[in-house]
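Let's start with one chain on its own, the form predicted on its own, as C-alpha coordinates.
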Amino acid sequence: MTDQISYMDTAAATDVGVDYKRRSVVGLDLHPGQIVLDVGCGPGTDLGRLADAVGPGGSVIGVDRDPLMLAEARRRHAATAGVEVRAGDIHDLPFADASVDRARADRMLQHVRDPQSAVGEVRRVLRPGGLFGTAEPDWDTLAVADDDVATSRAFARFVAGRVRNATIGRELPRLCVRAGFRVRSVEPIPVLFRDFGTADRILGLRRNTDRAVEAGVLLDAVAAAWLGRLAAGPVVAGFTVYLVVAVAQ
(Lines of atoms letter the chains of each structure in order from A and count residues from 1; the text may use other names and numbers.)
(Lines give C-alpha, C1' and ligand atoms only; values in the text may rest on other atoms or scores of the structure.)
Protein backbone atom coordinates (compact mmCIF):
# COMPACT_ATOMS: atom_id res chain seq x y z
CA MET A 1 0.00 0.00 0.00
CA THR A 2 2.95 2.31 0.64
CA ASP A 3 3.82 1.88 -3.05
CA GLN A 4 0.27 2.82 -4.04
CA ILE A 5 0.34 5.96 -1.91
CA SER A 6 3.75 6.85 -3.33
CA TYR A 7 2.39 6.37 -6.86
CA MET A 8 -0.58 8.63 -6.14
CA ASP A 9 1.67 11.29 -4.66
CA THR A 10 4.02 11.09 -7.65
CA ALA A 11 1.17 11.41 -10.16
CA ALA A 12 -0.30 14.38 -8.29
CA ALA A 13 3.08 16.13 -8.28
CA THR A 14 3.65 15.96 -12.04
CA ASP A 15 3.03 19.15 -14.01
CA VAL A 16 -0.14 17.78 -15.57
CA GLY A 17 -1.28 16.41 -12.20
CA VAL A 18 -0.92 19.80 -10.55
CA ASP A 19 -2.69 21.49 -13.47
CA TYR A 20 -5.72 19.21 -13.77
CA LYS A 21 -6.25 19.15 -10.00
CA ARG A 22 -6.21 22.94 -9.92
CA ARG A 23 -8.74 23.03 -12.76
CA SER A 24 -10.96 20.44 -11.11
CA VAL A 25 -11.14 22.45 -7.89
CA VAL A 26 -11.80 25.71 -9.76
CA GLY A 27 -14.65 23.99 -11.62
CA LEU A 28 -16.41 23.22 -8.33
CA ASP A 29 -16.93 26.97 -7.74
CA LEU A 30 -16.35 26.62 -4.01
CA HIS A 31 -17.54 29.24 -1.51
CA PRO A 32 -16.98 29.78 2.20
CA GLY A 33 -19.28 27.77 4.43
CA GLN A 34 -20.03 24.97 1.98
CA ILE A 35 -19.96 21.23 2.71
CA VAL A 36 -17.72 19.41 0.24
CA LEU A 37 -17.49 15.65 -0.23
CA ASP A 38 -14.30 14.12 -1.67
CA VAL A 39 -15.26 10.57 -2.64
CA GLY A 40 -12.31 8.23 -2.88
CA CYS A 41 -10.07 10.74 -1.14
CA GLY A 42 -7.15 8.31 -0.99
CA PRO A 43 -4.32 9.56 1.24
CA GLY A 44 -5.97 12.98 1.48
CA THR A 45 -4.11 14.62 -1.39
CA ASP A 46 -6.73 17.30 -2.06
CA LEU A 47 -8.47 17.73 1.29
CA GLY A 48 -6.35 20.69 2.38
CA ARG A 49 -6.91 22.58 -0.86
CA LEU A 50 -10.67 22.07 -0.56
CA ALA A 51 -10.65 23.16 3.08
CA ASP A 52 -8.82 26.37 2.18
CA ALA A 53 -11.52 27.16 -0.39
CA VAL A 54 -14.51 26.74 1.94
CA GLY A 55 -12.89 28.52 4.88
CA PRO A 56 -13.27 27.99 8.61
CA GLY A 57 -17.08 27.95 8.33
CA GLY A 58 -17.07 25.16 5.76
CA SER A 59 -16.59 21.43 6.00
CA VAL A 60 -14.66 18.96 3.87
CA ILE A 61 -15.38 15.25 4.25
CA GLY A 62 -13.05 12.72 2.69
CA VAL A 63 -14.49 9.25 2.10
CA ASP A 64 -12.59 6.10 1.19
CA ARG A 65 -13.14 2.39 1.62
CA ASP A 66 -9.48 1.45 2.14
CA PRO A 67 -8.38 1.43 5.81
CA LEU A 68 -4.76 2.25 4.98
CA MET A 69 -5.77 5.21 2.80
CA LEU A 70 -8.07 6.43 5.57
CA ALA A 71 -5.28 6.15 8.12
CA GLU A 72 -2.90 8.15 5.95
CA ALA A 73 -5.50 10.83 5.19
CA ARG A 74 -6.24 11.16 8.91
CA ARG A 75 -2.54 11.38 9.70
CA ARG A 76 -1.94 14.10 7.11
CA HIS A 77 -4.94 16.18 8.18
CA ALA A 78 -5.09 15.62 11.92
CA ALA A 79 -4.51 19.34 12.43
CA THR A 80 -6.41 20.66 9.38
CA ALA A 81 -9.45 22.63 10.49
CA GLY A 82 -12.75 21.66 8.91
CA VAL A 83 -11.54 18.31 7.53
CA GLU A 84 -13.13 14.99 8.47
CA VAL A 85 -12.29 11.55 7.08
CA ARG A 86 -14.87 8.75 7.03
CA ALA A 87 -15.01 5.16 5.88
CA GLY A 88 -17.52 4.62 3.08
CA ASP A 89 -18.23 3.22 -0.36
CA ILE A 90 -19.39 5.34 -3.29
CA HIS A 91 -22.12 2.79 -3.99
CA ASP A 92 -23.61 3.42 -0.53
CA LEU A 93 -22.48 6.79 0.82
CA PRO A 94 -23.00 7.36 4.57
CA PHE A 95 -24.87 10.65 4.10
CA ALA A 96 -28.49 11.77 4.04
CA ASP A 97 -30.24 12.84 0.84
CA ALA A 98 -29.43 16.38 -0.32
CA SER A 99 -26.92 16.97 2.49
CA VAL A 100 -23.81 18.31 0.70
CA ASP A 101 -23.13 21.32 -1.54
CA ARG A 102 -20.28 19.97 -3.66
CA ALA A 103 -18.87 16.53 -4.47
CA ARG A 104 -15.85 15.34 -6.38
CA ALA A 105 -14.38 12.03 -7.49
CA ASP A 106 -10.84 12.03 -8.83
CA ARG A 107 -9.65 9.03 -10.86
CA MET A 108 -11.65 6.53 -8.84
CA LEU A 109 -14.69 5.75 -11.01
CA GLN A 110 -12.34 3.82 -13.31
CA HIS A 111 -12.10 1.22 -10.53
CA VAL A 112 -15.66 0.90 -9.20
CA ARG A 113 -18.03 -2.03 -9.65
CA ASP A 114 -20.98 -0.05 -11.04
CA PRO A 115 -20.16 3.47 -12.31
CA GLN A 116 -23.79 4.36 -13.03
CA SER A 117 -24.89 3.41 -9.53
CA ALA A 118 -21.94 5.32 -8.08
CA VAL A 119 -22.78 8.53 -9.93
CA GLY A 120 -26.42 8.11 -8.92
CA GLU A 121 -25.40 7.88 -5.29
CA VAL A 122 -23.43 11.12 -5.59
CA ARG A 123 -26.54 12.75 -7.06
CA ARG A 124 -28.60 11.51 -4.10
CA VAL A 125 -26.45 13.23 -1.48
CA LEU A 126 -26.07 16.51 -3.41
CA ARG A 127 -28.50 19.35 -2.85
CA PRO A 128 -30.37 20.61 -5.94
CA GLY A 129 -28.06 23.00 -7.73
CA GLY A 130 -25.01 21.37 -6.17
CA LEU A 131 -21.99 20.62 -8.33
CA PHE A 132 -20.27 17.32 -9.01
CA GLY A 133 -16.74 17.48 -10.39
CA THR A 134 -14.99 14.39 -11.64
CA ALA A 135 -11.75 13.63 -13.44
CA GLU A 136 -11.18 10.29 -15.13
CA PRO A 137 -8.67 8.92 -17.64
CA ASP A 138 -9.67 7.27 -20.88
CA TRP A 139 -7.15 4.46 -21.12
CA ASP A 140 -8.32 3.59 -24.61
CA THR A 141 -6.52 6.75 -25.75
CA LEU A 142 -3.12 5.60 -24.46
CA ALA A 143 -0.43 5.88 -27.13
CA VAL A 144 3.33 5.37 -27.07
CA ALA A 145 5.44 6.54 -30.00
CA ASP A 146 7.92 4.03 -31.49
CA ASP A 147 8.92 2.69 -34.88
CA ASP A 148 7.34 -0.63 -33.85
CA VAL A 149 3.75 0.59 -33.93
CA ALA A 150 2.33 -2.91 -33.48
CA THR A 151 4.15 -3.39 -30.17
CA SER A 152 3.12 0.07 -28.97
CA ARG A 153 -0.50 -0.72 -29.77
CA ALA A 154 -0.30 -4.13 -28.10
CA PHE A 155 1.16 -2.53 -24.98
CA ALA A 156 -1.58 0.13 -24.91
CA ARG A 157 -4.34 -2.45 -25.33
CA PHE A 158 -2.83 -4.57 -22.58
CA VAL A 159 -2.69 -1.65 -20.14
CA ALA A 160 -6.27 -0.61 -20.94
CA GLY A 161 -7.41 -4.18 -20.48
CA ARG A 162 -6.14 -4.20 -16.91
CA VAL A 163 -8.43 -1.30 -15.91
CA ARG A 164 -11.95 -2.18 -14.83
CA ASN A 165 -13.62 0.78 -16.58
CA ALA A 166 -11.02 1.72 -19.16
CA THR A 167 -13.20 4.15 -21.17
CA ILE A 168 -14.84 5.85 -18.19
CA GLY A 169 -13.51 9.29 -19.14
CA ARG A 170 -15.56 9.58 -22.31
CA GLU A 171 -18.58 8.04 -20.59
CA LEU A 172 -18.85 10.58 -17.78
CA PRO A 173 -21.34 12.97 -19.46
CA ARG A 174 -23.73 10.13 -20.31
CA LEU A 175 -23.51 8.68 -16.79
CA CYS A 176 -24.17 12.09 -15.25
CA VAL A 177 -27.22 12.83 -17.42
CA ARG A 178 -28.73 9.43 -16.66
CA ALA A 179 -28.24 10.07 -12.94
CA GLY A 180 -30.16 13.35 -12.99
CA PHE A 181 -27.41 15.88 -13.61
CA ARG A 182 -27.11 18.62 -16.20
CA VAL A 183 -23.61 18.65 -17.64
CA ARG A 184 -22.04 22.08 -17.29
CA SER A 185 -18.65 21.41 -18.89
CA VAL A 186 -16.54 18.67 -20.45
CA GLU A 187 -12.82 19.35 -20.79
CA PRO A 188 -10.28 16.94 -22.29
CA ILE A 189 -6.82 17.25 -20.72
CA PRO A 190 -3.89 15.75 -22.64
CA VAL A 191 -1.47 13.91 -20.37
CA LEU A 192 1.88 13.86 -22.13
CA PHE A 193 5.20 12.44 -20.97
CA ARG A 194 8.45 13.42 -22.65
CA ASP A 195 11.00 11.68 -20.44
CA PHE A 196 11.35 7.97 -19.85
CA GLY A 197 11.59 8.15 -16.06
CA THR A 198 8.26 9.91 -15.56
CA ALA A 199 6.52 7.82 -18.22
CA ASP A 200 7.85 4.68 -16.56
CA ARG A 201 6.66 5.73 -13.10
CA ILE A 202 3.16 6.78 -14.21
CA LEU A 203 2.46 4.35 -17.06
CA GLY A 204 4.50 1.47 -15.68
CA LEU A 205 6.38 0.95 -18.93
CA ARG A 206 8.75 -1.64 -17.48
CA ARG A 207 6.37 -3.43 -15.11
CA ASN A 208 3.49 -3.57 -17.58
CA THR A 209 5.79 -4.75 -20.36
CA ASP A 210 6.96 -7.56 -18.06
CA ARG A 211 3.34 -8.46 -17.36
CA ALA A 212 2.51 -8.41 -21.05
CA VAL A 213 5.40 -10.77 -21.75
CA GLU A 214 4.28 -13.09 -18.96
CA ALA A 215 0.74 -13.03 -20.40
CA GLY A 216 2.04 -13.95 -23.85
CA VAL A 217 0.91 -10.64 -25.36
CA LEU A 218 4.46 -9.55 -26.24
CA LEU A 219 7.55 -11.56 -27.16
CA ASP A 220 10.41 -11.09 -24.71
CA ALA A 221 13.04 -10.05 -27.28
CA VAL A 222 10.67 -7.68 -29.09
CA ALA A 223 9.55 -6.12 -25.81
CA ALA A 224 13.13 -5.67 -24.62
CA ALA A 225 14.09 -3.92 -27.86
CA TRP A 226 11.01 -1.69 -27.62
CA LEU A 227 11.82 -0.67 -24.06
CA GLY A 228 15.44 -0.06 -24.99
CA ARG A 229 14.48 2.40 -27.71
CA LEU A 230 12.09 4.20 -25.37
CA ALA A 231 14.74 4.46 -22.66
CA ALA A 232 17.18 5.94 -25.17
CA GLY A 233 14.58 8.57 -26.11
CA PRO A 234 13.06 10.74 -27.23
CA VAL A 235 9.81 9.73 -25.51
CA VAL A 236 6.30 10.73 -26.53
CA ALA A 237 3.65 8.87 -24.53
CA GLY A 238 0.30 9.88 -23.17
CA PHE A 239 -3.46 9.61 -22.84
CA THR A 240 -6.50 11.83 -22.21
CA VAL A 241 -8.12 12.74 -18.91
CA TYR A 242 -11.66 14.13 -18.99
CA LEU A 243 -12.76 16.78 -16.50
CA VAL A 244 -16.53 16.99 -16.13
CA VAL A 245 -18.60 19.36 -14.00
CA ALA A 246 -22.30 18.54 -13.62
CA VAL A 247 -25.18 20.29 -11.83
CA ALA A 248 -27.66 18.35 -9.68
CA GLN A 249 -31.18 19.00 -10.96
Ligand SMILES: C[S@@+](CC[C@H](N)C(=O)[O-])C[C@H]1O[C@@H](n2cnc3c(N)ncnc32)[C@H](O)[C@@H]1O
Contents of the next structure:
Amino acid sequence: MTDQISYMDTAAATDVGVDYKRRSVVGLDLHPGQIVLDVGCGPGTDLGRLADAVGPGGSVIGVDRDPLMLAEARRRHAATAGVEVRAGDIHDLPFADASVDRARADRMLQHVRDPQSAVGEVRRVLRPGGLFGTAEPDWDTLAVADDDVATSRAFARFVAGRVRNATIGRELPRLCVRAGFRVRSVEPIPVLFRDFGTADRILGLRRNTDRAVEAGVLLDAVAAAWLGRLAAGPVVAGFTVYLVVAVAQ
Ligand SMILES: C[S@@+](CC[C@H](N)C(=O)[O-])C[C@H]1O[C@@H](n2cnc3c(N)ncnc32)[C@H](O)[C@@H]1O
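Condition change, the form predicted on its own to the form predicted together with the named molecule:
Next comes the full complex, this chain leading.
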Protein backbone atom coordinates (compact mmCIF):
# COMPACT_ATOMS: atom_id res chain seq x y z
CA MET A 1 0.00 0.00 0.00
CA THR A 2 1.35 3.45 -0.85
CA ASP A 3 2.11 6.07 1.82
CA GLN A 4 -0.66 8.22 0.37
CA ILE A 5 -3.26 5.48 0.74
CA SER A 6 -2.21 4.60 4.26
CA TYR A 7 -2.31 8.34 5.13
CA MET A 8 -5.92 8.51 3.88
CA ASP A 9 -6.86 5.36 5.80
CA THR A 10 -5.29 6.76 8.98
CA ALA A 11 -7.09 10.11 8.60
CA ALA A 12 -10.43 8.38 7.95
CA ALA A 13 -9.99 6.19 11.05
CA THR A 14 -9.41 9.06 13.53
CA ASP A 15 -12.40 9.91 15.74
CA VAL A 16 -12.94 13.19 13.94
CA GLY A 17 -12.48 11.51 10.54
CA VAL A 18 -15.16 8.95 11.31
CA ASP A 19 -17.49 11.66 12.64
CA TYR A 20 -17.22 14.20 9.81
CA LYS A 21 -17.46 11.50 7.13
CA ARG A 22 -20.64 10.18 8.72
CA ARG A 23 -22.04 13.73 8.86
CA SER A 24 -21.03 14.43 5.27
CA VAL A 25 -23.02 11.42 4.08
CA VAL A 26 -26.05 12.28 6.26
CA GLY A 27 -25.98 15.81 4.80
CA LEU A 28 -26.36 14.38 1.30
CA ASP A 29 -29.87 13.14 2.22
CA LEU A 30 -29.47 10.00 0.12
CA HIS A 31 -32.47 7.91 -0.92
CA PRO A 32 -32.75 4.41 -2.35
CA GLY A 33 -32.35 4.33 -6.12
CA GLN A 34 -30.28 7.50 -6.45
CA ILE A 35 -27.13 7.98 -8.50
CA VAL A 36 -24.29 9.46 -6.44
CA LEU A 37 -20.79 10.53 -7.46
CA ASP A 38 -17.82 10.56 -5.10
CA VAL A 39 -15.32 12.77 -6.93
CA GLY A 40 -11.74 12.27 -5.82
CA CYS A 41 -12.81 9.01 -4.19
CA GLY A 42 -9.23 8.02 -3.36
CA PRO A 43 -8.94 4.36 -2.34
CA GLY A 44 -12.74 4.11 -2.14
CA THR A 45 -13.00 5.06 1.54
CA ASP A 46 -16.65 6.15 1.39
CA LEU A 47 -18.07 4.15 -1.50
CA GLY A 48 -19.47 1.33 0.67
CA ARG A 49 -21.31 3.73 2.96
CA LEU A 50 -22.80 5.54 -0.05
CA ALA A 51 -23.86 2.21 -1.60
CA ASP A 52 -25.64 1.25 1.65
CA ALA A 53 -27.58 4.52 1.55
CA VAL A 54 -28.77 4.27 -2.08
CA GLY A 55 -29.56 0.56 -1.82
CA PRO A 56 -29.57 -2.16 -4.47
CA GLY A 57 -31.47 -0.01 -7.00
CA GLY A 58 -29.03 2.87 -6.66
CA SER A 59 -25.66 3.52 -8.18
CA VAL A 60 -22.42 4.86 -6.68
CA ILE A 61 -19.67 6.07 -8.98
CA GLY A 62 -16.26 6.80 -7.55
CA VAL A 63 -14.11 9.03 -9.76
CA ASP A 64 -10.42 9.71 -9.38
CA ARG A 65 -7.62 10.76 -11.68
CA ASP A 66 -4.87 8.74 -9.99
CA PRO A 67 -4.37 5.20 -11.36
CA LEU A 68 -3.13 3.91 -7.97
CA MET A 69 -6.26 5.19 -6.21
CA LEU A 70 -8.47 3.75 -8.93
CA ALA A 71 -6.81 0.34 -8.64
CA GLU A 72 -7.21 0.31 -4.86
CA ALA A 73 -10.82 1.50 -4.97
CA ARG A 74 -11.63 -1.19 -7.54
CA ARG A 75 -9.89 -3.83 -5.45
CA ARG A 76 -11.77 -2.83 -2.29
CA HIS A 77 -15.14 -2.69 -4.02
CA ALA A 78 -14.90 -5.53 -6.51
CA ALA A 79 -17.74 -7.25 -4.66
CA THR A 80 -19.75 -4.19 -3.52
CA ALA A 81 -23.07 -4.17 -5.39
CA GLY A 82 -23.89 -0.92 -7.17
CA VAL A 83 -20.37 0.52 -6.98
CA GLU A 84 -18.40 1.49 -10.06
CA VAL A 85 -15.01 3.21 -10.16
CA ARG A 86 -14.11 5.42 -13.13
CA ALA A 87 -11.06 7.37 -14.21
CA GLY A 88 -11.82 11.06 -14.53
CA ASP A 89 -10.83 14.59 -13.67
CA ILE A 90 -13.18 16.88 -11.79
CA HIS A 91 -12.52 19.62 -14.34
CA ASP A 92 -13.98 17.44 -17.10
CA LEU A 93 -16.28 14.81 -15.64
CA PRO A 94 -17.25 11.89 -17.92
CA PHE A 95 -21.01 12.35 -17.34
CA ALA A 96 -23.89 14.02 -19.18
CA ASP A 97 -25.50 17.24 -17.95
CA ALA A 98 -28.01 16.78 -15.11
CA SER A 99 -27.37 13.03 -14.96
CA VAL A 100 -26.72 12.48 -11.22
CA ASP A 101 -28.73 13.07 -8.03
CA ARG A 102 -25.94 13.65 -5.53
CA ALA A 103 -22.22 14.44 -5.60
CA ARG A 104 -19.55 14.72 -2.97
CA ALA A 105 -15.94 15.88 -2.93
CA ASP A 106 -14.09 15.08 0.27
CA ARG A 107 -10.75 16.88 0.84
CA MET A 108 -9.94 16.89 -2.86
CA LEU A 109 -10.73 20.48 -3.95
CA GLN A 110 -7.71 21.59 -1.91
CA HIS A 111 -5.56 19.92 -4.57
CA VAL A 112 -7.26 20.87 -7.86
CA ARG A 113 -5.96 23.26 -10.53
CA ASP A 114 -9.09 25.43 -10.78
CA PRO A 115 -11.56 25.04 -7.88
CA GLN A 116 -14.18 27.33 -9.44
CA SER A 117 -14.33 25.41 -12.70
CA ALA A 118 -14.26 22.11 -10.73
CA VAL A 119 -17.33 23.12 -8.70
CA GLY A 120 -18.96 24.36 -11.92
CA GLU A 121 -18.39 20.95 -13.48
CA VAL A 122 -20.06 19.25 -10.49
CA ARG A 123 -22.99 21.65 -10.96
CA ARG A 124 -23.24 20.70 -14.64
CA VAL A 125 -23.63 16.96 -13.97
CA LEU A 126 -26.09 17.37 -11.07
CA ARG A 127 -29.78 17.54 -11.81
CA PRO A 128 -31.54 20.71 -10.60
CA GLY A 129 -32.38 20.18 -6.93
CA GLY A 130 -29.50 17.70 -6.59
CA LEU A 131 -27.18 18.06 -3.61
CA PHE A 132 -23.44 18.61 -3.50
CA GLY A 133 -21.61 17.87 -0.25
CA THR A 134 -18.03 18.89 0.22
CA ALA A 135 -15.59 18.91 3.11
CA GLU A 136 -12.30 20.81 2.89
CA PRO A 137 -9.73 22.01 5.40
CA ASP A 138 -8.63 25.58 5.87
CA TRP A 139 -4.91 25.24 6.50
CA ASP A 140 -4.57 28.86 7.65
CA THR A 141 -6.39 27.74 10.82
CA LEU A 142 -3.65 25.26 11.74
CA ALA A 143 -2.49 25.90 15.31
CA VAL A 144 -0.01 23.96 17.44
CA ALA A 145 0.36 24.84 21.12
CA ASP A 146 3.92 25.49 22.33
CA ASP A 147 5.85 28.07 24.35
CA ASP A 148 7.66 28.98 21.13
CA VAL A 149 4.70 30.54 19.33
CA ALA A 150 6.90 31.89 16.55
CA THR A 151 8.01 28.37 15.59
CA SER A 152 4.44 27.07 15.77
CA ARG A 153 3.39 29.89 13.43
CA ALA A 154 6.31 29.24 11.08
CA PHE A 155 5.43 25.53 10.98
CA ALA A 156 1.76 26.32 10.26
CA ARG A 157 2.63 28.78 7.49
CA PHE A 158 5.03 26.26 5.98
CA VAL A 159 2.40 23.50 5.95
CA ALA A 160 -0.23 25.83 4.44
CA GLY A 161 2.27 26.92 1.81
CA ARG A 162 2.64 23.35 0.58
CA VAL A 163 -1.08 22.97 -0.23
CA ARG A 164 -2.26 24.26 -3.60
CA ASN A 165 -5.58 25.70 -2.36
CA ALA A 166 -4.80 26.03 1.35
CA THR A 167 -7.76 28.28 2.25
CA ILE A 168 -10.37 26.41 0.18
CA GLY A 169 -12.48 25.53 3.27
CA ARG A 170 -13.62 29.09 3.87
CA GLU A 171 -14.11 29.63 0.11
CA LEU A 172 -16.54 26.76 -0.45
CA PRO A 173 -19.79 28.75 -0.04
CA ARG A 174 -18.59 31.45 -2.45
CA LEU A 175 -17.42 28.89 -5.00
CA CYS A 176 -20.78 27.09 -4.79
CA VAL A 177 -22.89 30.25 -5.17
CA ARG A 178 -20.82 31.41 -8.16
CA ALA A 179 -21.28 27.98 -9.79
CA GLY A 180 -25.09 28.12 -9.52
CA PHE A 181 -25.78 26.45 -6.18
CA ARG A 182 -27.78 27.64 -3.20
CA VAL A 183 -25.84 26.95 -0.02
CA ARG A 184 -27.93 24.88 2.40
CA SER A 185 -25.47 24.57 5.29
CA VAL A 186 -21.94 25.51 6.33
CA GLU A 187 -20.52 23.69 9.34
CA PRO A 188 -17.07 24.18 10.80
CA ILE A 189 -15.60 20.89 12.04
CA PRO A 190 -12.87 21.37 14.64
CA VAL A 191 -10.10 18.84 14.14
CA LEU A 192 -8.08 18.48 17.33
CA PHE A 193 -5.28 16.06 18.12
CA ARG A 194 -4.15 15.55 21.70
CA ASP A 195 -1.55 12.86 21.27
CA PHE A 196 1.76 13.24 19.52
CA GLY A 197 1.44 10.07 17.42
CA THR A 198 -1.84 11.05 15.73
CA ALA A 199 -0.84 14.70 15.35
CA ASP A 200 2.43 13.56 13.79
CA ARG A 201 0.74 11.16 11.37
CA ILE A 202 -1.93 13.63 10.22
CA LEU A 203 -0.05 16.93 10.36
CA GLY A 204 3.36 15.52 9.58
CA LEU A 205 4.95 17.24 12.59
CA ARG A 206 8.32 15.56 12.10
CA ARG A 207 8.13 15.23 8.31
CA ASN A 208 7.18 18.86 7.72
CA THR A 209 9.60 20.15 10.32
CA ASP A 210 12.41 18.34 8.49
CA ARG A 211 11.25 19.88 5.24
CA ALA A 212 11.06 23.34 6.83
CA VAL A 213 14.63 22.96 8.12
CA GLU A 214 15.77 21.84 4.68
CA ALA A 215 14.04 24.85 3.13
CA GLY A 216 15.78 27.18 5.59
CA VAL A 217 12.47 28.20 7.20
CA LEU A 218 13.38 26.75 10.64
CA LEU A 219 16.74 26.35 12.34
CA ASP A 220 17.62 22.74 13.09
CA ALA A 221 18.16 23.24 16.83
CA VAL A 222 15.00 25.33 17.25
CA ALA A 223 12.96 22.76 15.33
CA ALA A 224 14.40 19.88 17.38
CA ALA A 225 13.57 21.65 20.65
CA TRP A 226 10.03 22.40 19.42
CA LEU A 227 9.47 18.76 18.43
CA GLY A 228 10.96 17.58 21.71
CA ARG A 229 8.48 19.62 23.75
CA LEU A 230 5.60 18.43 21.58
CA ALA A 231 6.63 14.80 21.96
CA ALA A 232 6.68 15.28 25.77
CA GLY A 233 3.13 16.66 25.62
CA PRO A 234 0.50 17.64 26.37
CA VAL A 235 -0.34 18.13 22.68
CA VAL A 236 -2.99 20.53 21.41
CA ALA A 237 -2.81 20.72 17.62
CA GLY A 238 -5.62 21.25 15.18
CA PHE A 239 -7.32 23.02 12.33
CA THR A 240 -10.80 23.57 10.93
CA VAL A 241 -12.54 21.61 8.18
CA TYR A 242 -15.59 23.19 6.54
CA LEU A 243 -18.49 20.92 5.69
CA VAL A 244 -20.81 22.47 3.09
CA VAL A 245 -24.01 21.18 1.51
CA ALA A 246 -25.28 23.03 -1.56
CA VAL A 247 -28.37 22.63 -3.75
CA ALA A 248 -28.08 22.80 -7.56
CA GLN A 249 -30.38 25.59 -8.83
C1 LIG B 1 -6.96 13.63 0.08
S2 LIG B 1 -7.49 12.45 -1.09
C3 LIG B 1 -9.15 12.17 -0.48
C4 LIG B 1 -9.71 10.84 -0.91
C5 LIG B 1 -11.10 10.52 -0.40
N6 LIG B 1 -12.08 11.50 -0.86
C7 LIG B 1 -11.14 10.42 1.11
O8 LIG B 1 -11.81 11.25 1.75
O9 LIG B 1 -10.50 9.50 1.64
C10 LIG B 1 -7.78 13.41 -2.58
C11 LIG B 1 -8.09 12.57 -3.81
O12 LIG B 1 -8.48 13.44 -4.87
C13 LIG B 1 -7.89 12.96 -6.08
N14 LIG B 1 -7.81 14.10 -7.02
C15 LIG B 1 -7.00 15.18 -6.91
N16 LIG B 1 -7.22 16.02 -7.94
C17 LIG B 1 -8.19 15.45 -8.71
C18 LIG B 1 -8.84 15.84 -9.90
N19 LIG B 1 -8.52 16.98 -10.53
N20 LIG B 1 -9.82 15.05 -10.40
C21 LIG B 1 -10.14 13.88 -9.78
N22 LIG B 1 -9.53 13.45 -8.65
C23 LIG B 1 -8.57 14.22 -8.12
C24 LIG B 1 -6.56 12.40 -5.66
O25 LIG B 1 -6.05 11.49 -6.62
C26 LIG B 1 -6.91 11.76 -4.32
O27 LIG B 1 -7.29 10.41 -4.49
